[in-house]
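First, one chain by itself: the form predicted on its own, in structure tokens.
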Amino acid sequence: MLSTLVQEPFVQLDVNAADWEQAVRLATQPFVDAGLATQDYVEDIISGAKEHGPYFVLAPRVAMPHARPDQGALGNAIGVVRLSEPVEFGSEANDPVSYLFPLVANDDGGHLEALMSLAELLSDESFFEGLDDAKTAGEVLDLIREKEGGL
């Protein structure tokens, strides 16, 4: 379940980012701080987006920055980041981005169930309404648990 991979330190609300690169760096820094990803993992996300475009902008307003497990993933986690102001990522169809769900996964299978739960949430407009209303990381975690209970 998603709630097992989202921990309070990985939830950041009203993050100020000047551009997409800073947004990705800020969103993934808690993974580096927690020892779940190396700085190389973060750099691979940035270089991958510069080389291939914003492949991780998945839906309108939503990005899921991630890299391949072999690029420095040391654990499994998902973050939730609400930007204070939307940022352009260069995705014609889905810009600007307001929410980032950074992912670090050190295997190809252990996080799939959580990603399926996240996909369900991303199709639920009331999830974003709750995310917009949240004042604390704890409220975001409660929202995720509540929504998972209904999936």
Second form
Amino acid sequence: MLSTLVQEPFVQLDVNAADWEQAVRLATQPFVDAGLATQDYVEDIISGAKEHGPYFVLAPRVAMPHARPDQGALGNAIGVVRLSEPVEFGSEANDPVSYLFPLVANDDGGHLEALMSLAELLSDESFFEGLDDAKTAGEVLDLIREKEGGL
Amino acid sequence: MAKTYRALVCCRAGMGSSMILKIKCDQVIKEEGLPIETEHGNLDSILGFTGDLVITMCDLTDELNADPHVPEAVGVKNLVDKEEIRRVLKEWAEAHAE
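In place of the form predicted on its own, output the structure of the form predicted together with its partner chain.
Entire complex below, previous chain first.
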């Protein structure tokens, strides 16, 4: 379930990021703090984007920063980050980014169901309206549970 | 029997973005009854891929289509937009209808 992979410390609202790199670092830091990803995992996302472009900007306004499992993934988790101001990621199709859904996954199967839920949420405008209105991380978690219950 | 085409859905990391795109492609393929089967991988998987089509993010398609070892690549801008995916896949399937 998506709601079991999104823990409260991974939800951050109105994050101030000067640029995409800082946004990615702030979004993924809770995974490092929780022992679910190594610092190398974060560095791999940054260096990968510098080398290949922002491969994790999936949709207008939406980024899902992640690296390969063998780059330092120690567990499975998904975060939700709402930026206070949109940031340019260098994605011609989908800039600027306002929401980040950082992902860490250490196996191919464990997070699959969660990604299916996330794929539904990301195409649901009412999810983003709810996310914009949320005042606390708890409200975001409630929103995800509510949406997931209806899928 | 009509041919079923094999498509590789991939992104650079072969983990998150491509999985999201594969989920959406599979939904569209089922809804439209398109003769396409998908598998998922990363850029390295392309080297051993012997299928008909690569489905990927828009920013990769030019690079892939310039590589003669890679099957035809089609790109999607918004990986969660089923209407865009529907348009791209139907166009490809119609162009390859027997």
